[in-house]
Amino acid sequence: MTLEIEGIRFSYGRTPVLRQVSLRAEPGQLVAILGENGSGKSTLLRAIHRLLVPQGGTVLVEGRAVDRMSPRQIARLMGYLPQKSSEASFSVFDAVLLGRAPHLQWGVSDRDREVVLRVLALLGLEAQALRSVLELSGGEVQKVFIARALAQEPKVLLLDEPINHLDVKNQIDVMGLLRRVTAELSIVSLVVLHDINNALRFADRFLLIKSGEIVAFGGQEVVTPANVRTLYNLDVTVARVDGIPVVVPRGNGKADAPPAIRIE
């Protein structure tokens, strides 16, 4: 389902943190969503998923506007990762079961069970399925909020910095995972992130956002040097290592070294 965000703005008070933010997003594509902190990126997704009203603009799921939906509507629709989600000592089971709530009726259904078991299978958890989800590693407990997520069956799914706390392995793996599920699902995945090279080596297309307004939104080829001095202040080179996109920060960092400390 195509995903299309028009003119959407929000204020905390009096102080605006979205300006105007528009995109569309089609079905099977990784959006990374970029920028420095403060920029508005999480209020973004919140402000999609309707945990935040925005003050004008508006959000369409293949045409229909999701402030017309009821929040269950909504959760059918959108699958939501937050920065932080708790650990609780369930089952990996029992623990993605709860991201069929949605769809639940008078009990889990012999057709909730299978979508559990469907997307454990996906996301290569079918081994750790009655393990407690504290006995995992950081990896493995993100895989598991993300098959969370996906057992609602969403049209989008959006993630807020889903990899910030693992390791470069487990973000290649987490990263990778997304894609592939996002391209197999046929879903749209707006992931907000913080290490452009991560994005630029998995995701579609590119969200640039500075204080709640859009610097720009494309492929590969918005990812400029300078358009990256403009989200973050700092001086890059794009370069290609084995076809891949890869952003480098210009000089070694040492002539804003500060002074050493001297201690007697």
The other form holds:
Amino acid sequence: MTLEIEGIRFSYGRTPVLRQVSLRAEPGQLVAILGENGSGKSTLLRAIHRLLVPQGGTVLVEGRAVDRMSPRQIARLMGYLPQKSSEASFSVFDAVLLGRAPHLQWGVSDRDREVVLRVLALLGLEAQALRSVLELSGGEVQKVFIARALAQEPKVLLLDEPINHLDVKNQIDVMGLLRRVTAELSIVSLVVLHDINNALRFADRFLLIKSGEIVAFGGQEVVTPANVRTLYNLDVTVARVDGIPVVVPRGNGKADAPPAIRIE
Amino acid sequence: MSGNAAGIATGYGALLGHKAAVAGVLLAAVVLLALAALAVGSYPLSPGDVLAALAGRADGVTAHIIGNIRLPRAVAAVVAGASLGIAGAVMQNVIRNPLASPFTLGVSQGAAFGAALAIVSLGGSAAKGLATTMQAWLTALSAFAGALATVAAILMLSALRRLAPATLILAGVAMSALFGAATMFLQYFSTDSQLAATVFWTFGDLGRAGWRDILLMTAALAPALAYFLWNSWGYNALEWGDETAGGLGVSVGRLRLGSLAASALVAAVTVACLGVIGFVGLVAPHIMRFFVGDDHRFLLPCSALCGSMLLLAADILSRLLLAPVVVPVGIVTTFAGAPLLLYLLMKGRKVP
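I've shown you the form predicted on its own. Could you give me the structure of the form predicted in complex with the partner chain?
Next comes the full complex, and the chain you just saw is listed first.
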């Protein structure tokens, strides 16, 4: 159940966004994608799912090329959670049931309902199952979206900034959840993150990209001060807290700020 | 399956049952209102008379009134209401804007302009009874062409300039204004009888419908209805945005184009047959969202039924308000629809 990406290229008109991106991930691995705004992280996820058709390269899921597949067939292999999503008036159950859409013709089978119930239990959403999505908190809504993607029974999960609008507690909850389901269901999760420390805490592999090119791909060891400076043009120190690497920007945040009022 | 899961399954079944019951109540309301529409009027008939006439066991006058005047009127209300209601629901979904409807997208105004153009350039008057059959058909055809031209222009704008779906509504407003001005321009240079005929077209009237019109409207509605219902899951996915829908395997561009074309066709045929009937297409989906939420497996059929119900009720009102004068139903729907919409928009909606 590996995910192999080989030489993906994509450009908007003449502007290249992805240049020859390749990576390989094994089942159960959570891969964090790190990079500054506009580095091509979101484009990479969309190109993998073929929401954007790449100009070159291949994507193989379990050795099968997705290039020739229909959008429905791809949706049975890969779940995708975009950065932004509208909210609509559905019950949580119905919102998750929508993840079965790529599998069903029109009618909902007993198996579809079973999958939904299983996913709801897996994500601890049983108490909310019959409530309207519009009544949920931000963290719960994000869990519903992850549940929907899991109801697709995907081999690969593509998540674009899933914890961006969540408070610290919910960020850790949702990331922990992703960590757990990725391992339990033995799938590959590619997660675009802005928070390097959450990435270091929860991910197995790290894909560092800048201007559509891979800077580094590997385990925790690739998150070095040098690489972080390349990615974000930022000086950092890597410390260790509870055995987990923690990236801290240099300086106390005040020293190099100009004084508010200059007195002569 | 754990007890928890069984509880959810039961509760979800009840939720679906509730939504199905809403559809059932609507269906019953449509049947009852249709019977009422057959009974009321300047020549009142008892429910017994109506049923007897429908069964073909009525005397000459009653049979004539029911068969030739009230039945086509009621059936037209059901078919046209369903067409406008479902077209509105689909447009609101694929354009991602709660203000979308045949009326707000300029489809209706395009049709009214087409009709006005035919009336003025043919030199005759297409008003009821005055027109020859040929003129009436040409006028309807021209109205249809006007409606399709509006939709084609909006679709081309969206394809060429890659307008965001929400911007389409603004394009529709611009098209409405353009066609409105063009219609007024024609009216300014038309004779009195032509003016009367063009104005007549701008407010829809159920009395205009003959069985031929009803057949035409049904022929347009039936395949569109099947297409819409088949794509219910696609619309449900679109409710969460294009990106989410794409991730769920929906071919967003194709669904949007096909749905806009089909809903515009249905609306265009309705306007061509009856004239402009505002607000039904806009309000019916909003009312139903209030009861069944955004699940299009229920929202679409319910919006169609609600459209029929609203148009039947408006028709009954239009004949009772100033009896024996019959107010065109288009005026009643707009009068009743506008405040209703305001009320609905001010109330939130959280239907599970």
